[in-house]
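For reference, the chain that follows is the form predicted alone, supplied as structure tokens.
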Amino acid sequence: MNIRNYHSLLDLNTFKVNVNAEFYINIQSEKDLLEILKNTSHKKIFILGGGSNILLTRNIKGLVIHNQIKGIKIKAETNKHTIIEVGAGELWDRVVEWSTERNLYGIENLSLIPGYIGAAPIQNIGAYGTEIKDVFQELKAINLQTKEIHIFNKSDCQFGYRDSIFKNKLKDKLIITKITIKLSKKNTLNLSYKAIKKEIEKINHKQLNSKDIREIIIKIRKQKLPDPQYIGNAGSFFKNPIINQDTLNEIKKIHPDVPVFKNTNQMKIPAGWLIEKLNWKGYRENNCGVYNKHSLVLINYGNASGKDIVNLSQKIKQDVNQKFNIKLEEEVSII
């Protein structure tokens, strides 16, 4: 195992922000990880996965551990389900592809989400009516201080909207090594979103399967979201805000067509709609801006710093709060 000094993280974060790690190491097994944790003298440890949901605003002091523990294996199987265990360093979309190729159901709506699977439960990733918690069974993690191994079941994770215990009480205290998810063999497609329904109307399929839906989701996402290989971004920068009825009533006075997602106990307004209504879509400020096809995506045109992007996000937040009395919350972790 080779620890590198002042290693560039430019190609290890999808925002393509050029910062350095004071010390960097790539680990590919739990054994290597435990060895590093037991022998390191570094008090500060930063865990890096796919770098797809972070905005780096500074050089990282201490040791950056790049988690690349890979592997997909079937843990258990019944007539109805297949339970798989996945290394935290596997690309999330590869897991979705693996699933749909085997005609399994449950995560096809999460196709083309960038990053590693290790970040999926931290963020409780979600898209098109599906969240990782819907298929989650358990995860394995190692405490960075005690080096103890812990198993977390679904209730332990305290999943919320783009939230979990790993973003709060246990933030920066663990490194996730394995995720176990339960996939269905039964055709249980989630076709609730309008965008999916519109695409289905264009094709002539009597019976759709998970692979069909994956292809539809990929098509939709490519039309709306920039490819981080070419344009630095981290997908949706803000969460969709949860609002109360009074706030909704005030907005409806001016915008009676405001879109609202209603669940049993809460209402959400698309953050992208709020931002677009204030004419931020396509806005550019020096080397960063708001994507011209989706106002929820902030982009790096090439040489923006993390602080440049943060400054732009703050201006958007202030504008939305002033005009709509809604406080936007970042979905991206700002480091």
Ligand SMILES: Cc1cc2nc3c(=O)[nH]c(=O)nc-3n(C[C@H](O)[C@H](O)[C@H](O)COP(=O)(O)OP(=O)(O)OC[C@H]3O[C@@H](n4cnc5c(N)ncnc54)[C@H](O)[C@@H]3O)c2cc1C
The other form holds:
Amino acid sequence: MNIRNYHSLLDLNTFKVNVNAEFYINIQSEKDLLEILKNTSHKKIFILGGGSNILLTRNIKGLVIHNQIKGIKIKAETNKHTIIEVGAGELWDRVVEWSTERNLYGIENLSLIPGYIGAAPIQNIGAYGTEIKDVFQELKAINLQTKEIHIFNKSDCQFGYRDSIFKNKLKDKLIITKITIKLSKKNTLNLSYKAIKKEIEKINHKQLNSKDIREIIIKIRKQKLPDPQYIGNAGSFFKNPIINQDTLNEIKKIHPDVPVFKNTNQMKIPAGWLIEKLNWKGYRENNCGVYNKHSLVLINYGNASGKDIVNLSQKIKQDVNQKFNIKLEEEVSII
Ligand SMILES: Cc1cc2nc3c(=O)[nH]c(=O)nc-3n(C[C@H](O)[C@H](O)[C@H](O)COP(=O)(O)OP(=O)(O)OC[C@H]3O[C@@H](n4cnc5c(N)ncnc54)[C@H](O)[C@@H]3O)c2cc1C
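And the form predicted together with the ligand, for comparison with the form predicted alone?
Next comes the full complex, and the chain you just saw is listed first.
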């Protein structure tokens, strides 16, 4: 195992921010990981996955462990389900592809989300009405201090909207090494989103399977989200804010058409709508800006620093707070 000194993270974060790790190691197995954790003298350890949900604002002190533990293994199978255990360093979208190629159901709506499966439970990734919590069984993690192995079931993870215990009480305390998810053999497609329905109308064929929906989702996402390979970004920069009835009533006085998502005990407004209403869409400030097809996505035109992007995000936050009395919260982890 080779620990590198002053390793560039430029190609290891999708915002394409140019910072270094003081020390960096790429881990391929749990055995190597335990050995490193036992022998390291570094007090500060940062776990890196696909770098698609972080904004790096400085060089990282201490040791960066790049989790590359791979492998998709069928753990159990019944008439109705296939349960798989996946190494945390496996690309999430490869897992989705693997699943749809075998005509399994449950994660097709999460197609094309970048990053590794190991980070997926951290913010309970979600898109088009599905979240990883819907298929989640358990995960295995190692405590960075005690080196003890822990198993977390679904309720241990305290999943919420883009949230879990790993973003709160256990933030930066563990390294996730394996994830177990339960996929359905029965057709359980979730077609509730308008954009999906629209695409289905166009293709005009009735018996859709998970692979068809994967293709539709990929098409929709490619039309509205920038590809990090060409434009630095980390997807949605802010979460959709949860609001109360008074705030909604105030907004409705000026914008009666305000979109609202309601579920049993919460109301959410699309943060992108708020930002767009304040004319930030397509705005550019030196080397960073707001994507012109999606106001929730901040982009790096090339040489922006993490701090430049944070500064822009603060201006947007202030504006939304002043005009709508709503405090936006970052979805991206600012490091
Ligand atoms: C174009 C684009 C579109 C996106 N669309 C969506 C979307 O639709 N829905 C959505 O939910 N997200 C979306 N995202 C955000 C992102 O892809 C997900 O949050 C993804 O799960 C992050 O995975 P990662 O491996 O890149 O994590 P990283 O960015 O590497 O890490 C994120 C956090 O998790 C920690 N971490 C990573 N791996 C581990 C591990 N094994 N153990 C412990 N801690 C770990 C890191 O320390 C860091 O704090 C999008 C991003 C982009 C760039």
